[in-house]
Every structure is written in structure tokens, then in C-alpha cells.
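Form predicted on its own, single chain, as C-alpha cells, below.
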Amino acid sequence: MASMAAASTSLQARPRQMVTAVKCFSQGSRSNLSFTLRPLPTRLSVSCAAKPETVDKVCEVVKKQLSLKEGDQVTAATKFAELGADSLDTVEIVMGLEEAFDIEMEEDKAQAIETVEEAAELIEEILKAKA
């Protein structure tokens, strides 16, 4: 099974399963068996531990900080680098998130953030500890 994980996020591909069909043919005293194998499509499942409203707010902050157009789509799985963000942009995103959520992120954890989802999960972790 292929899997990728980050924090409490999981993206897993189910192993390819095969459907087997068995046919039996008889001719006189002889019997023949025929097997047909065909692959089923791979399915992905994505789960995010952060609340949807947190992810939405992070998406809005990212759009604002990177001056993205209204039509540009930002989702939980979006990587900052895919949006054209460099390291300075990422620092500005973190500062915008700290201001929007009234929190402070540790520098080492903030530098490890690469996606909207990771940012949302870190924010919820900080808010939970703060409460």
C-alpha cells in the first residue's frame, strides 16, 4: 500500500485489487477452466485533522498574502511553492496567520509548513494548547 503522511494527515492509495472471474467449460469427458483477471481502479482517500473553518481562514490569509486573484483556487492540499511562494513569502504567510489567529508559532515549526493543511493543523494544535 502506498502512503504519504504529514502530521495527522494521510493520503493513502488502496492496493490495486483484482476481480477474478472463473468459467468452467465441459466438452464430453473433458473440463476446462478459464480465469479472467482485471484490475480495479485505485482510490485515494484524504483526511485532514483541522476544522474546515480553520482551513478556509488559512486559505483566505494565503490568498491575501500572495495577492492571488479571486479565481485562483487554494485548497487544504495546496503547497505554498505551487502558488509561487518563496521563503520570504512563507514568512509573510506565517506572520499573517499569527495575526489572524492571535497566536505565536515557534520558528522551527513555522519553517516546516509547506501546505495550507499543515498550517491549519499547527494552528489548531497551538489554539488547543492555548485554551
Second form
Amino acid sequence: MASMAAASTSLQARPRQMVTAVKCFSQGSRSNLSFTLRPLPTRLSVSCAAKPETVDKVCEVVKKQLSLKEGDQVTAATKFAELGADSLDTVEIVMGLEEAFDIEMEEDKAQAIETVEEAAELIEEILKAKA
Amino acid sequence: MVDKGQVIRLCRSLLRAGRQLPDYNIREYAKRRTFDGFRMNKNLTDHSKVEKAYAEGKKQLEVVERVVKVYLAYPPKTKNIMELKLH
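I've shown you the form predicted on its own. Could you give me the structure of the form predicted in complex with the partner chain?
Then the entire complex follows, led off by the chain already shown.
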């Protein structure tokens, strides 16, 4: 009985499974090769360059600004437009982020933000430059 | 010809100018009023109306900057209760 390890996806914090080949010799004439899954210690596979805490904080601010219900999914790849935000809402979100992180974003960079990920990365860039 | 980018930039400058106000009440009002003003005129299609609204926005930006200078001359001595983080 062989089971294949799932291909790693782009989702963060998915516990990766390691495939170990276990050779077991059955009593019959055939030797079976069976794979078992062994869970690896959970590692955050970073698909975006920003820290998860930053992304989480950004998601929180976004949820509050757009008054989203608890069940709505906000992940790093979520575009603000998908959540029903127009350009004015995006400005509001960016202003809220500036206040939450106590930073000042440049006009052109702030205007280019479209996803949660971009916002988190820009925030980290500014925080690093400030430190 | 006023394009969307200019409008967004005007909104942002108004918000940034309003942020410097020391008094909580007027600061929140400035934020509220900018959003209300821009949302009210969000769906304008008539070009002349858009230009008029944009010109009015620019005037209001001057007003805010002037008001900031006045308020900074006499800042409030105590913090408003809404600004205190009470948990």
C-alpha cells in the first residue's frame, strides 16, 4: 500500500509531511516497498517576504476597516478589491495601517498597494529603515 | 483633466494634513469629513463637476493647513479621554 506525500502548496504554515520509504519484506516472494508519512515539525514556508506577525496585524486592521465578519478569509494574497474595497477604501486602509504601525508611507508606494502582502512588505521595509 | 490618481493624492494630502491637528475632536472630524466628501462625489461623471469638486478639495487643503498652524499655537493641555488607551 503506497501513499504519496502531498505536494507542497503555497499556503503558509502547512505541516509538511516527510516521506520515508520503509522496506518490508513480506513472507511471500515479493518484497514490498511501502511509503509512510511522518509529520515534520511545523515549519512556516514563507511565500512572501514579510513576517507573519506583520501580515496578521495588517489583516486585523483590514478586517476592522472594512467591517468584515469573522468568517471572511483574509490571507497574505488577498487583494483589497476582492474584499469589496474601492480606491477610497484602500486609502482608508493604508491610513489605518500607517497609524497602527506609526509609520509614514510615500505617496507612490502607498498608491501601488493592492494586496495584504504588498502592504506588509512595505511596512517591514519602512520599519527596517527606521531602526 | 483631473484623473483618479490626482484625486487619490488630494485625499491623502488632506488626511495627512488633518492628522497633525492636536485636538482629538477636530482631528477626527477632518478625517470623517474628507471621506464623506470624497465618497459623496465618488460617482461624478460630468467633467466640469469633477474639476469643481477637485478645486474645492484643494481649497479645503489650504484651510486645513492654516487651521493646523492655528491649533498648534494653542495645543490642548490634556489628552482627550478617547485618546487614552483604557483596557
